[in-house]
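In C-alpha cells, the next block holds one chain alone, the form predicted on its own.
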Amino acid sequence: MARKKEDLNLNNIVNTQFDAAARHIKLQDGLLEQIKACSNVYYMQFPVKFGKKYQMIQAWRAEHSHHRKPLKGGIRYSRMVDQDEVMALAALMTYKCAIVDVPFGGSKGGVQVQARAYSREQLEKITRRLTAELIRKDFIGPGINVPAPDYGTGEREMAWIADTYDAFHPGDLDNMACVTGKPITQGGIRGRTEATGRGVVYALRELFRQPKELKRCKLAGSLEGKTVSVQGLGNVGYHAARILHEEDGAKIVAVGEWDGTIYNPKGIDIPALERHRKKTGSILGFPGTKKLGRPGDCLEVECDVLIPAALENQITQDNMKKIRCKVVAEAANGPTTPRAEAELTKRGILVLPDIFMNSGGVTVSYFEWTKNLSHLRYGRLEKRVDQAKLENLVASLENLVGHKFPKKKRQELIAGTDERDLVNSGLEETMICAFQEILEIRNRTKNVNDMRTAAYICAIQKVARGYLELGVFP
C-alpha cells in the first residue's frame, strides 16, 4: 500500500501544531479561533526599472495578531516564498514573542526574489519601494508594524527601509524604531546580528543543566566536547556553530549548505571555514574536511545536537528514519515536518522547537526597538561606574593577597558593563526562563510528552490573556 503523501505546507503545519496544543487548554473556541487566524495579509505587485527595463515584484506583509501592538516579524527575500509562508511565519512570530514575554503582535513579510541574483544597486531599489508600498498602506512604524533581517535580508536592507521610511515622516523623533536590525551606526544594538544563534546556544546550555532531560535522550555532562552538526551556514546557523565552538568547546563535525555538506570527525574550525567560503564563495573544499554526497546528508551524520538552520521542511517522513541525533534545534523556521517529529519522539530523539529556540532574535530585537524610542545607548550611563567599583574591588583583592594579576586578567576583571553585555545578559535570562517555564507546562500536562505542544500552550494561553485584558472577549 503506497504510502500517504505528506502536507509540507508550512501554514497546514503551523494550524496542526495549534489544534494539537488548543485540545489541552479550556478556552472559549471562539477565542481559540481568533488567536489561530491571520488577520490580514497584504499582496503588493509593483515594477522596478532596471536600466531602461521595467520587473514586476511580488511581495506580502502579513499581520497574524493585534493582541499587542505593534507587530514585529522579518522581511525575506526568497524566490520560495508564498502567502502562505508569509502567513504561517507571522503565526509563528505571534507565539514566539508570547513565549519570550516580548509585548509584540506577530507579522512577517516575503519578497519573491533571490537576493544573490540582483546587484546591490537593484537589491536597493527593490528595498525602497517596497518600503514605500508598506508606508502606503500603513504596514510599518514604530507603533504600528516593526520589520527586521529575515532569510535573504541584514543590515544594509534595513538600514535602506529606516532611510526610506525617515524620507517619509520628516521630523519624526522615533523614525529609527520603524525596523530592527540595523547597522549599528544608524541605530542598531550590538549584539543583534547573532542573536538568534546566541539565543539557540544559551537554550542548549539550559538543557545540559537538566539532568532528567539529558538522560532521556541519553545524553550527560556539559556541551564540551558534544558532536554538532549544522544544516545552513547563514546568519544563525554561523553564529550558533561559531559561539559552541569558541565558548562551549563543542566539536561541529558537519555543515551543510546549498552546494554540498563538509565532515571532519575531529571538529571544523568555524571561523577559519567562514574566510575559506568568503574567499572561494563556497563551503566545499575547506582543508581537512570530507565532502558528502548531498547538501542535505548533514542532517544525517551522527551526532550529539543537530541545528537545522536553513528552511522549512528539512526534516521529513523520506529521511526521518535516517537522522541519527539525540536532540533537534530547530534554529530554522519549520524544519521539522509534524510526521517525522513523531518518529524522532517515538526513538527518544528530543526536539526543541523552533516557535522557542528561534526567538533570540526578536528578543534582541525588542531591546533594539527600546533604545530607539529612549534614544539612549544601554551602558552608556552605568559603565564607568561599575569599572570604578570593580577597579576598587580588585586593588583591594591584590592588596589583601599580596599579588597583582597578570595584566590581561585585571583587565577583564575590571571591564565596566557595556551595551553587548547587557544585551546577552538580557538574552541569556530571557532564553533560560523560557527554558523552565515550557519544561515545566510539558511535565505538569497530562498526554503531553513533547517540548513543541508545551511550547505552543505556553503561547496560547499568553496571548488569549491579552485578548482578554483588551476585552474582545468576556
Given for the second form:
Amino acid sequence: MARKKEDLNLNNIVNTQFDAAARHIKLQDGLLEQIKACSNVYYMQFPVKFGKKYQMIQAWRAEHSHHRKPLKGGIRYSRMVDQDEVMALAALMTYKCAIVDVPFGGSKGGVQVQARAYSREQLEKITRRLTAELIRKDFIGPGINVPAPDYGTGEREMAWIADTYDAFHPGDLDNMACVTGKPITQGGIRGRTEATGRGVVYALRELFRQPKELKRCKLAGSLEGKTVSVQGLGNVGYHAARILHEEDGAKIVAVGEWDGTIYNPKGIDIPALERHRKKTGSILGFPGTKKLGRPGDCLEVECDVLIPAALENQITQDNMKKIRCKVVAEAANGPTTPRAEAELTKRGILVLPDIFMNSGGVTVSYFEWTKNLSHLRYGRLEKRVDQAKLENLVASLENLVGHKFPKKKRQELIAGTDERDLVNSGLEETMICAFQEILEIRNRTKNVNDMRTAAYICAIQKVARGYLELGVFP
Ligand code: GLU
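Now show me the form predicted in complex with ligand GLU; what you just gave was the form predicted on its own.
In what comes next, the whole complex appears, and the chain from above leads the way.
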C-alpha cells in the first residue's frame, strides 16, 4: 500500500513537535493551549507604485506570544511566504527565545516577494511602506515588536525600517531599538551579521566536548578534519561554513545553492568561494570542485555534519533514506520533517534542532537591542582599564623571567575587550548553557531520546514560567 503523503505544512509540523513535548509536561488547565496558540496575525495588502504601474504587495506579521515584551522575530522576503508559514515561524521564535533565555515573545513577518526580482529602489519602497503599515497597527516599536533580518532581508532593509520608524516618531530617544540587525553605523552591533552562523559553530563545538554524545552518533575527536556539507550559502550558511573552515579546521566538502551543488572531498576554501560567487554570480564553476546534478544533492553527500541552512522541508520522506551524515545541524528553520527525523534518529543520526541551533541570531539581536536602549557601545568603558591591567601583568611577567614577548604576541596579550569580544563571549556562553540544559532534560526525561523534544520541553517550561509571572494563570 502506498504511504500516506507527508504533511509539509510548517504550522502543523511545529504543532506536532510541540505536542510530542507537551505529553511530558504537567501544567494547569489551559496553559499548554495558551503557549501553543498564535495570539494574532496582521495581514496587509498595500499598493506600491513602480514607474507608472501599481503592484499589490501581500504581507503578514504574526505575534505568537506575549508572555515577554517586546516580541521578536525576523522579516522574510520570499515568493513562497504565506500566513501559515509566518505563524509557524513566529511560534519557533517564542521557543527559540525561551531556550536561550532571551526575554522576548515570538513574532515573525513575511512579504510575498522574491527579493532577487526587484531593484534596490523597489525594495526600499516596499520596506518603507511595510514599516508604515506596521506602525499604523502598533506592530512595531522598541517595547512592542522588534523585527530583524531573515531569508531575503539584511541590514539594508533594517536600516530603512529604522529610518522610517524614526520619521514617524520624531524625538523618541529609543527609536533605534525598534529593529535589530542594523548596520553598525546606524545602531547595529558588531558580530550580529555572523551571529546565527557562529552560534551554530559554538553549538557544534559543545557537541564535540561530549564524548558520550559523539559515541552515540559514531563520531570521535574534535571538529578538525571533520567533513561538512552545507545547504545554502546565505548569511547563516556562509558564516557557519567559513568559521568551521577557518577556526576549526573542518573540511567543507559540499555546498549547495539554488542553482546547484559543488563538491570537493578535499575541502572547499569558503572565503575564496565567496569571492568567486561575487565575481561570477554563482558558486558553480569554483575551481577544484565538481558540480553535482541537483541543488538538493548537498543533502545526500556522505559527511560527518550536514548543515541545512536554507529553508524548511528539505529533509523529507523523499530523501530521508539517502541522508548519509552523522549529525544534522539545523541552521535553517524547520528543515527536517517529523517523518524524516524519526527515520534519521532510528539510524543513529543526531538531529540538533532549529529552535536551539539557530538561536544565535536572536541572542545577538537581544544584545543589540539592549545596546540601543543603553545608548552605549559595549566595551567602551572598560577597554582601556583592561588594557592597563594586562600591560602591567605582562610587564611584571617579563621582568620576572627576564625576557620580552615578541611584539605581536605582546599586542595580543594586552588587547582590551571590545564589543565584538563581548558579543561573541555572550553568544558562546548562551549556546553552551542551552546545549547542556537540553541534554540534561533529554537524559532525565523518561521516553525522550531526541534533542528536539527535549528542546521543546525546555522552551515550554520557560514560557509557562513567563505566563505565571505575569499572573495570567493563577
Ligand atoms: N530571523 C532570525 C531568526 O529566525 C533572527 C530573529 C531576530 O534576531 O529577531 O531567528
